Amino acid sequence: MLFFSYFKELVGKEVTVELKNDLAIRGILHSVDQYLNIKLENTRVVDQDKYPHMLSVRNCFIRGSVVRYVQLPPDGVDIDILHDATRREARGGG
């Protein structure tokens, strides 16, 4: 539940999700659930001549099962916050 909490703190912002068929997709958060399934939009493709197929989507839904990485904004990342929220989770203080 930890990274779940993290990740509604990020709707609004720029992400990038690399799956892991390799296809990297930037775009808006626009939501994100408990499975860490993410809907983007305003979306684009990281390596548009690999994937010129995906030049017309606009919003997608992901699977959380199919992502392998979130690039999070660097003014997004609260240090502090992740550091505290790990020991609490660490401790079974949830």
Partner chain sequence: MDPTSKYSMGFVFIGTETISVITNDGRHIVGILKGFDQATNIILDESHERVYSTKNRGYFDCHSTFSVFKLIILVFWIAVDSNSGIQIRSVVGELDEELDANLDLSKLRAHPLKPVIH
The other form holds:
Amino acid sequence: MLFFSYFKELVGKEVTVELKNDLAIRGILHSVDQYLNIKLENTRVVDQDKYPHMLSVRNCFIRGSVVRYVQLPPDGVDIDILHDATRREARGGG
Amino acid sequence: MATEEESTVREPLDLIRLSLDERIYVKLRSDRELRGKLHAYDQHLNMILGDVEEVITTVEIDDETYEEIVRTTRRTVPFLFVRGDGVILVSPPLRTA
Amino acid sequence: MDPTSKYSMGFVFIGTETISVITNDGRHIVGILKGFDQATNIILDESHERVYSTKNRGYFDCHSTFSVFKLIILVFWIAVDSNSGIQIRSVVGELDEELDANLDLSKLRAHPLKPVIH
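Switching from the form predicted alone: structure of the form predicted in complex with the partner chain?
To see the whole picture, the full complex is given below, headed by that same chain.
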């Protein structure tokens, strides 16, 4: 639940989601669920010349399982909170 | 103040717990490698890394000589969430005993 | 609100909303959303696949005014790959129809999308 909670806090911030098919989509994080499915708004594909497939898409749903990375905004990362949450999760999750 | 409970390695994930806030090496599927500071992880090996350097290795075959050309591309990312299903191995930093 | 909730997805007008789907095996399908479930299985109507190429022909449109069942047959006919159904989507986007109408697909050149490698 650590990352589900983390991404919920990140709603409203701009992120870049890199997929396992090499597509990278930048947009405002609209919502996230327990599977880390992601909905982005105001999206644009990072390399539009190479990937014009989504030119007319302005918001999209991304299945959690196809995500490789999410580039996070520096102001969306509180290192101390993350450390505490990770230690708590490691104890609780066994 | 690390108690004995917190500093011993009983199960594989403990090794990763002890690497928190340290620079680690992560080998991923599709010939990608990361080096970065571990800020968070869970039991799926989802992670958040900071000051990340990514190295992607690609192999191309030369059209004429059929030789393998190994290329590496590098980039840096300030903060990266890594989905655990792509992780092959995680290596903690070298420690001097 | 979770991303599969129909309100959160923005698909309040199910039956009229045109969406764009990229499948795990790299296909791009556009059609009218008739329904979906928690596992993001999707039923599309009046759907077509957009097949991309960098060759002169560029892009061709395989029109189908059928429901998803006939689309699957059509897709199999195009790809001749009976192993890859279209059950698993990777990206589902709401299509801005005005933007899409302004796209000159006959001029668009693109490499086909790579399949998702897990």
